[in-house]
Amino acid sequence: MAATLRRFHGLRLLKSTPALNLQQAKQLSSAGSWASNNKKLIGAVGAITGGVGALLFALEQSVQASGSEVHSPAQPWNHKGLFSSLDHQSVRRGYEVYKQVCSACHSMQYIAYRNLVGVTHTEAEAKAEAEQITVKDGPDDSGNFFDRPGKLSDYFPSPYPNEEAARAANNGAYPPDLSYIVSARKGGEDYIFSLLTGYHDAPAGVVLRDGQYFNPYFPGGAISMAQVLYNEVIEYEDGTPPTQSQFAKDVATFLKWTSEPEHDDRKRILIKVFGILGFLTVISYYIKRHKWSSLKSRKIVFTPKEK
């Protein structure tokens, strides 16, 4: 027994803790003061950051309220859910609307025919779509340029050779490229839908120049693009009723896909992330409840043997 006590004494397990000296007390006091000052600093930074954020939000709301355009209402899109994908049938119909109506003035220079494969068309259908255009290629072995049918690697053709030609054909207005138009406009697809269906006669007091039309959803109300969507302006190949709102809905969904082609992949990854996190949460709870809790709550007690 005496040998056991000497061993514990050598390990400093049974030694009494000496009282703090003055230097140690000062160090503890300065450490506590430093922690208190840090808490105050962090609190002040947090308050300033929150105030600046609230001010910016208020300024943005005031700017929106003072604008001259009507804000587009939110539409019940099928892809707005956390795990909802795009309606690919609607995307395909939207491509038809773009091809037969919008492509007369607007380009999509960042979208290639190969992007349609597996989304709206099969590979054979996408090839057939690409072959309908003529691409100037070359030079050949003789140094001459030549025309050839389109391929999957070709991008959607532009209706004008350059910006000057586009402006000359549209009374000085330049039709924007539609590849990322949904991401580039506040309101996204809601704005596109409202703009395409929001043409009205100009109210009293609003003066429009020649070649301008009134649309309350466009900033300023005066837009150079005429109304292009009407009931039965085109026929859908799948027999969907060709109404103006259906055209606007489908082309807005198509432009949503061109702006975010990774939309469905991102949500598919989100489902996997939630599944993995749920599995890890269950495993963590099991380990915490049945493994770690016993280690954390155990006590080591020295009970000397009685003589």
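Just so it is clear, the model here is predicted, and its values are computed rather than measured. Rigid core: the largest C-alpha set superposing within 1.5 Å between the two forms. Residue numbers count along the first chain shown, from 1. What changes on going to the form predicted in complex with the partner chain:
- In the core-superposed comparison between these two forms, residue 269 has its Cα shifted by less than 2 Å.
- In the core-superposed comparison between these two forms, residue 243 has its Cα shifted by less than 2 Å.
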Second form
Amino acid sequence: MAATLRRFHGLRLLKSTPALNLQQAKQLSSAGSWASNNKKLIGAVGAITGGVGALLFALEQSVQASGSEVHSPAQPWNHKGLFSSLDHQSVRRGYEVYKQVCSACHSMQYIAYRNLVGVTHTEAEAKAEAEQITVKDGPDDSGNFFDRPGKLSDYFPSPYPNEEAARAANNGAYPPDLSYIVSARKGGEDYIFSLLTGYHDAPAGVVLRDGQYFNPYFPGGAISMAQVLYNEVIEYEDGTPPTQSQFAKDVATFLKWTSEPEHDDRKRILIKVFGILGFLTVISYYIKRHKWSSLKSRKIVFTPKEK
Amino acid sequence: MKVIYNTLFKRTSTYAVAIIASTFFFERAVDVSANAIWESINKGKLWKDIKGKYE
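Form predicted in complex with the partner chain, following the form predicted alone:
Below is the entire complex, every chain and molecule, led by the chain shown above.
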């Protein structure tokens, strides 16, 4: 380290000087020794980086008028704030909705029962949930495969063995895996909510094929998933009124959690980051004032030579 | 200031010990207070708040 510093700055950085004068401060900058070609190169790289960034920002912000789908309005999610956690009661209700409604067609193969522990269920409850499914395991001592009740380490069961079977059962449409669906769709949980509550009769002029339904939030408008959420389609164990928008909100929150299981930790660590960076800012400011104090409080006095 | 310098910062050995010890306490303080802020902001929404209903 010291050798590297010496190569860049001579001995100036390492030498303890009572007060840095401006001449010396200028010599500490390594930019002075760059050739003018180097400066041009660095300038060009900076300009290109800034330009590309501005272009990406402009494209992201541009009005999205192409396409026929309706963009989902932003809902007031209570996990939207900078420091707001997911509502775990809502995540738990969302799991009920997924289990009783969505899982008939949609798989969720990246979430295991153990992931529920400490998030929506106690360990005993998660074990009881897992035991409701049957898992093919094996081979046992005699080389046979056998069925056993699920364990905490098992992943959620898929309704179809493979994509082809799923397509064959659903008019050729493939119900996507829901594990990361909130991250995988533009609009995230707003889109999920709007899609689930946005079914309409097709307007005049829109032709739907057999097994298709009209949903203005779905790109193209013709979706192969029928409306599944109606008032009182299931009952909540905690007694929350079973309305369609409540189901949609809870399942969207649940899918937000499955897509971003680190959501709560991320936001909690942000508080810590603010604390530590705030502390470091105060220290840096103090050290800067300390180091510059002698330079800023100096006086330059002109004393004429005596003849 | 002088006392701190003479007892802790003057020798590398005590300086290193002072750094390690203060890191421990600083980290604990930041961690505990950040968690307290987090839990007060999100009171009622976290698993630890609803856990009692299911045990």
